[in-house]
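Only one chain is given next, in C-alpha cells, and it is the form predicted alone.
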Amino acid sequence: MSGSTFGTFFKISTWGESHGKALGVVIDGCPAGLPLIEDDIQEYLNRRKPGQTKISTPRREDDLVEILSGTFEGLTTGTPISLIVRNTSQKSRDYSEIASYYRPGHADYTFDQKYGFRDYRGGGRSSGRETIGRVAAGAVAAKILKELGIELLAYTKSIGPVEINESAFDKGAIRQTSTCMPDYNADQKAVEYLASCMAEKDSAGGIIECRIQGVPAGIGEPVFEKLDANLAKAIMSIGAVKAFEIGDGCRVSAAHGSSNNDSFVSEKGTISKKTNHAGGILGGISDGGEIIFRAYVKPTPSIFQEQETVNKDGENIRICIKGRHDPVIVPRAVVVVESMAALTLADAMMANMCSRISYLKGFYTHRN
C-alpha cells in the first residue's frame, strides 16, 4: 500500500491497523537538538484517545507512546524518530459479521475494489485509530513551530445545528468541555443535542476551526505547493473530513471585490492588513496575518439504526452494526486537525530555508 508517507523535508510515515498489535509513525527530517520526551507527545495523544467522555466511544485505550529511536538524553539526534502505541482493547469479534458485507459510509467496498482484500476488524487502515501516528508526529512538529514562535489552536466550532458564540470565546474551555468547544453554553447545548441523536441511534457531524498565529510572511510556494493547497490536502486526508475552507471560504463567491479584498496598511514600518478575508494566505504564500481555516466533518457512519446495504455476493440486505462507536467524531478529531496543520507548516518552514540565496549565505557564512 502506497500513500502512507507525508511531507518533503519533515517527512512522516504512519503504520499499523485498528486491531493490529500496535500503531505508530516514523519521522524523518526532525533537526537535532530539539528537547523531546514521551510526555511531550503523550499530551497530544491524550486529547484524541477514546473512552474519556459520554460522547466518545466506550473503547478504552491508554494510548501510551514509546520513543524507540531518534532521541538521546532528552534531545533529538537528527536521526529517524520511531514512535509506537500498542493496542490493548481490541474486540475483533464485534466486527467478524461485517466481513461478508459493506457498511454504508465506510471504505469497505472501495478497499475491496482496490485491493481485493480488506482488514474488516474496525476498518484496518481506514479506522480513526490510524490518526494516532499523525497526532504523535504532529506533537513533534508543533514543538518545532513553538521554538519559532508559532502557535496553533484548533477547536470545535459547531456540532450539528449548535454553533459557538464568538463573543463567548474562552480558550480555556477547549480543554475543559467534552465537545472541545470554546464556549461553555454551546457545549451544554451540543451535549443535549448529541444525547437526542444517541437516543435515536443516530450520529452527528460538525465543524473544526484552526487558528495559527506567528507565521511570518513568505511561507509557501506560488504554484503547485501553495500553503493553502497543502493545508487542504493535509486536512482532507483525515478520513472523516469532507470539506475544507480558508478565510471567508465559500462566502467569497457571494462577495464583491471591494468587500473581499484585504487592504494593506503600514504602521511604524510594519505592513499588515486591516481585515483577514483571505485567512492569512495570498497567492499560496503566507501574508503574516493569522491563518484561519475550517474542516467540515461528517457524522459517524457507524450508527445502530437498521440500514440497507449489499453483501459480497451482490445481494441486497439489511444490517444493524455492532461495536463501540463515537456518536460524533468532531471532538476527538480536533487534535488531528491541529496536528496535520503543524506537520504541513513545519515542512513548509523548512522548504523556505532555500528560497533565497541570502538565507543560505546567512547560515553558512555565520556558522560557529
The other form holds:
Protein chains: 4
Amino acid sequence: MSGSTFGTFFKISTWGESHGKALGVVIDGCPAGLPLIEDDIQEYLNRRKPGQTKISTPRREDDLVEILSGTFEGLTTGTPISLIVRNTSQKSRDYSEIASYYRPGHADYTFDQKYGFRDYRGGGRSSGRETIGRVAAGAVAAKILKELGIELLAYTKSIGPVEINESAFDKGAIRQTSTCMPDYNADQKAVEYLASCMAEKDSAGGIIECRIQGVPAGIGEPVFEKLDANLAKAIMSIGAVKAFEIGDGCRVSAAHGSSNNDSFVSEKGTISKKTNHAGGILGGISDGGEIIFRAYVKPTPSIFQEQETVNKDGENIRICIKGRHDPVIVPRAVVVVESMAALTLADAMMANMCSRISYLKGFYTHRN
Amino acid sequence: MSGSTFGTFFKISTWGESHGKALGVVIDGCPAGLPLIEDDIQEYLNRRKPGQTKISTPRREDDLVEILSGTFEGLTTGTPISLIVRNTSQKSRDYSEIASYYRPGHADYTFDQKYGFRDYRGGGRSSGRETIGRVAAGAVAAKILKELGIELLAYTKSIGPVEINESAFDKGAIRQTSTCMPDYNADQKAVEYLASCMAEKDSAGGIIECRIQGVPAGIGEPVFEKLDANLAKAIMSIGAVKAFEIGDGCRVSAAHGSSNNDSFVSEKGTISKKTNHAGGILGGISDGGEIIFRAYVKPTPSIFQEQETVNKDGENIRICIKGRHDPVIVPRAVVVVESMAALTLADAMMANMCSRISYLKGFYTHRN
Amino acid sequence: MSGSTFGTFFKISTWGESHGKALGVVIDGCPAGLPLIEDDIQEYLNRRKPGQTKISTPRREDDLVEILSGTFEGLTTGTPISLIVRNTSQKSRDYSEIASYYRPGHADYTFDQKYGFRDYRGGGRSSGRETIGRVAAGAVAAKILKELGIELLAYTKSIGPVEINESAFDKGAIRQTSTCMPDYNADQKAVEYLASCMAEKDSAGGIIECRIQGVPAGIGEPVFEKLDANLAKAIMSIGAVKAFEIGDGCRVSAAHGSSNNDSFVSEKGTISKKTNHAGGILGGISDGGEIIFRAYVKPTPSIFQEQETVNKDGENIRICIKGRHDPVIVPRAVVVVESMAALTLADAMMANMCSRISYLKGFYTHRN
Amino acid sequence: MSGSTFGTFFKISTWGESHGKALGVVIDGCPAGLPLIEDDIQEYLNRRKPGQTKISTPRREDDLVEILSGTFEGLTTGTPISLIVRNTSQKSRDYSEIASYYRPGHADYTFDQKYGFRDYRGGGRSSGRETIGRVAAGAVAAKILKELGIELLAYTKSIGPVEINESAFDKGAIRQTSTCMPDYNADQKAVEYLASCMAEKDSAGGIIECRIQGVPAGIGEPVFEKLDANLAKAIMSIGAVKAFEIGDGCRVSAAHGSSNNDSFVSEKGTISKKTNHAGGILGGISDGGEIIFRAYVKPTPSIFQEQETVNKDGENIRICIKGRHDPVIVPRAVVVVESMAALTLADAMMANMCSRISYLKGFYTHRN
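Could you output the structure for the form predicted in complex with another copy of the chain, given that the previous block was the form predicted alone?
The complete assembly is shown below, putting the previous chain first.
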C-alpha cells in the first residue's frame, strides 16, 4: 500500500533512503507557468541542513537539488516535476551494528514487523533524511502560495523548558539563530540547555509554531477534509511529532464558551474577529484570520547513554548508540513543518476553486 | 470538491443536514460475510443520543437507523451498505433568526464565504448531527475490528478542570455516567461543575481519551500514511476538536530522550516495551502495544450570554442565542471519537495486507 | 475494496440491489448554487424506464427519486446530495430458482467466487437496476455542464445488423422511438428485427453513440488521466459494454497517417480542424471539436432458450431462464452512457481549473 | 491536477520529457521481499527500444535504467522504488521549427490550450518516450504477477491490412520479428507493407492483442472498478490508442445472446466455460478463464508528406515534418500494452485481498 504520496491536486510522491543512492520527490499537479529554478528549492533544503553550531551534528550534508523534469525555459510546464538530491557523504560502515538490534524510540522494530526486514543503514526510509522530498516539494508549494499572497512562517517556540518570549518576537532571528527561535535571548538559553543535555548524554524535545497569513476565508472542505484536519495529518506525519494543536489548542479543554468564542466585528465593510482563539479556522474552513498551529516534537531518540533493548534473536541486551546525532530535532524540523503546511494549503486552495457553480461559470467564461 | 468521503479501502461517504429529511452514510468496501443487523448500528447511535440528565439538551432525538442495501440474510455482501436515519423531531421555526447573523464559534460565516449561502437550519451540515453518519459507519468498522481481536475504548478524561483519577478507573462507569467518565466520583464533580457553567449561561470543554487494544505490530504505512497521522486527521475532523496527541503527546516537548524512549524487552519469545510513552506507534507503524490518544474539545459555542457579532448586512450587533444546547460537547462526542478511530484502523488493517510479497503469495495459494 | 465510487472532484457513490429496499447515490463535490429539484433528475430516470412497447419488458418500474440532502430552497448547498429511489415492484419469489445455478453471461459465478455468496434476487448488485444511481447523478452532472455550455447527446446507432442512416439523422426521433434511434426508418427495421429475435427466444446487441458539443479545448490531463481514457473507463464500467472507441476508433488500425491526421485550419482567428478522425481529443486533451465515441453492447444474456450451465453443487445442468427480460439492452442503456459521459466530463472540467498559475491568481484576485 | 499517477495500491508516478534530463517513475506500494535488480527492468525497456530494422527509426536510444531507492540487498523493501533513465542521445536542435506550429495528429495544440505553452522539444511530455516510466514500472508489476502464477503476453495482431494467422500462432516469433507478430509469414508481409507506406511518405496503424493467463476467478471490483473498465482506462491512456475491446469486443453488437453467452461446464469439480466470448471477465470480475483484449493503434501522425496546419500566429501554413519517425507505432507499443495490463492487474490482485471478512481473519490469524 502506498504511503509516500500526499495531496489530491498538488500531489507529491517522495522516495529515498538515508544511505541509498539519492532521495527525491515527484510533484504531479503543479500549475503551468510558475517561474521555478533550482535556487528556489535549494533555499529550503539549506534550511534543513545541519549547521556549524554546537547543537547540531558535524555531519556534512551537501544536499544539492537537481530539477530533472517539468520545467522549460525557467517555467513549470504543468507536467510532473522530478527533483533529486544525490547522497554523497553517507557511509554504510557506521551502521553495521544497529542491523542486529532494535533502537528504542526508533522504527527499527516496527519496520521489521511490517516488512520482514529493513534497510538498516542510517534508518533507511525512517531516517530524518526522508524529509528532503517533503521540503523540496514544500518549496514549490510555498512559491505558489506566495503568488496568491500567502506567507508561512514557522519557528521554534520552545526547546525543553526554554520558551520564547512573545513580546520579544523578532522574525529576523529565526534564520540567524541555531535554534530557529525568533528571540535571541531564548536562543542563548536553549543553546545552554542543550549543552547540558549533551553533557548528560541526553536529548531534548520542543515545540514548533507555524503562522500563515493571507489565507482568504472559505478554504478547506467540510466534514473530513477540514483544513485543520489535513494540517494535523500533514504535521503528525513528520517523524517525532507527537501532538498537534490549532489556535488555543489543548487549552480549550479548560476554557469557557464565553472566553473561547471569537466575536465577529465589522469595520468599513470588512468582517474580522476580535480575537483568534480558533486559530483562523472555523468548522474546518479558514475564516480569513491568521492560521496558527503548533507541533510538539519528541527528544531525539538516539542518545549516547546505555539503553536496554532486544536484538533480532530476541535476546535482552544493553546498547550504546554511536555515531553523530543532534541533541534536538526541533530546529531542523522547522522548515519541514513549514513545508508540510505549504503542501496542505496549496492543495486546499486548488480544491476550493469549484465550490460554487458561479466560480465554474466565471472561470470558463472569462479565463482567456 | 468532495469532503464528506473518508477512507481508501473501507470508504465512507456521509450526507445530511441537521434539519433536512434524513442523514446517512454509504459504506463502500466492507468485506462480505460480516454478520450485520440494524441493532449493531443502533447501539452506537444510541450512545450519541442526548440523555435525560441535567447536562444534556432536552431535545428528543430518536435516531433510528435503517439498512437500505449491502446485506442479505443478515450478512454483508461486499456491496455498498447504505444506512439512513430519518429526521423526525427537527423543527425549522426555531432557527429563523440565526439566518441573519454569524454565531461566534460556529461555521456560519465560513460556510457563507465558501458557498455564498448556507442551510442555516440548525447549523445545516456543520451541525453535530453530521456525526450520525460517522457513528453508523464506525459501528460497522468496530464490528470488523472485533472479528480481528481489536477493541476500542473511548471515554471522557476531563471536563473543564475536573479530571478522572486514573487509579479509580472503572470501565463500567463509562456508559453509566452522563459524562461518560470512567470514574463515578469525577462524574459527580463534573456534573456539579457543568451546573455552575449553566447557571452562568456558559459552557465547558474537555478531553476525550481513546485506548485501542489488540492491534498487531506492523499496522500503518510509513511517511504520509502513518497510523498516528491518519488518526490525527480523523479526530481533528470532528467539529470542536482543537488538539490531538498520541502517547505522552504534548509532554514530549519538555522530556528527555532518556525518559521518553521506551525500552524493548523480550519475555518468552515475545517482544514488548517496558513503557508506552510512544502510545503504541513508532515511525507511524503500530508496535503491538496499546494505542492511546487524546482529543481536546472546545466548549459548546452556543451559549446564552449576550455576544457581539456581525449580521449579513455587515452591521455590528449583539445577540442572545436561543434554543436548547448542551453545556458541554464532550460526552456525546466520545462515541464519535471511538467511531473515527475504528474507521481509521479498519482501513489501516486492510492496507497492510499487501505489505509483503509473501503475504500475497500465501493469500492466493491458500485462501480457499 | 470500494468499487462503487466514481470521480475525484465530482465524486459519486452509488448503492443498492435490484430487489433491496432502495437504490441511490451520494454526490460529494457538487458546487453550491446550482438550481436542482427532483424533476431535473426524474427526467433522466424516466429515460431508463422500460417503455410500453413490444421490445421492452412489461415490468412496471416507477422509479421515483427523492432528494434527501444537499439542497436548500431549490439550490445545491455544496454539501453531499443524497438521492434515493425506493424499490416498489420487485418481487423476490420469481428468483428462487436462480439462486441454485450460474446463469451464462451473468455475474452469478464471479460474485460467488469473489464474495463467497451473493444476493441472487434479480441479480442483486449486478442487475441493470444498479444504473439508477449513475443516471440520477448523471442528471446533476449534465445540469452543471449545461451551465458551462456543454450538451451531450447519446442514441442508438445500431441494433444487430440494423444501423441508422447518418443522412437521415433526426435528433427528435431519439426520445420518440422505442429503440432510441435518431432515424424512424431504422427504428422500424430494428423493432422488426427484435421481434424475430424474440420469436426465436433470442436476444440482440447493438451500438450506442455519444456526441458532446461545447467542450472547450484543454480539458483532460496528460498521461493517465486522459479524457478519452477516463471516458473509456466510465463507459466500460457499464455492464454489457464490451468495446469502446473514440473518433474513428477501430478503423484507425487500417488507416494511413495521411488520411487519419486532422489538419488544423484558422478562420477569422479561430482555430479548428478540417476533419475529426480524432473524435475531439488529441493527446488525451480536448481540442475544441465535437467529442464522439461509441459503446458496443452485448446481447441480453437472459434468453428463453435452453442453456447449459453448472449449479452450485458443481453439476452440469440444462436451464430455461424465466421472467421478463428485454430482448436488447441498448435503448435503456443510452441514458446510462450519456450519464457516465456527463460524470466524466464534469470531473474533468473541474480538474482543469488549476492547470495554470495564472488561473489560480486570476481566480483568487477576481472571484468576488 | 495530477495526471501522471496510476493505481491505488500499486501506485506509480511517471515523469520526464522527451528531451529533458531524464525520465523515470516512482513506484509507491510495491510489497517487500520481491527480488528486483536492474536487469529485471532493463529487459522490458529493451523491448520498447527501436530496433535495427527497416521499419524503425535509426535513432539510438540506450535507455539504461538505474534503481535509486526501494531495494536493499536485491530485495524490495516496501518503500518507494525510484527508477531513472537518463536522456543521452536527444538533441534539441532538430526541433526548433515545430515550436512555431501545431503538428496534425499531435498534442501540440491541446497542450498549448491547456497550459499556455509547451516544451516543444521532441513532443515534450506527449512524446512516446513518456512510456519509459510505464514500462519500467510494468516490469516490476509483471514480476509480482509472475510470483502469483500470472503471465501476460502481448503481440501485434495486425499492421494495416496484414493480420496474423491464428492457426500459425508462434509465440517465439513475437520477440524475434521486428513487428512483434507471432507469425513469421505475416511479419514478412507487414514489413513489405510498411516499406510501401514509407515509399509513399505515409504511415500505418494496427492492432495489439494481449492475453493474460493464470488470473484466478474473483478479481476486479463491481460497478466502477470493474477489471475490464480499468484495463480500458489503462490501455486508452497510451497515446495513439483509439479503441479498446475485450473478448469478442465490437463483434458483440451484431451477435445473439445464444451465440454470445459462454456456457459453464464442470469437469472433475472444476468449473470453467465452454467458450470465451466474454474474454475472461463477467460483471467486471475475472471468471478464471484467459483474459483477452485488443488495442487499436492509429498510424504515426508524423509523416513526411506535406500537410496543412496552423502556426502559433494563427496563420494557415503548409508544413513538411522532418526528423526520424517510425512508420508504425504498434511494435514498440506492444510492451507498453503489456506493462499497463500488468499494472492494472497487480493493483486488482491487491484490492481483492479484503473482499471477504474470512480473508481478513485468516490473514491476521495465520500470516506469521
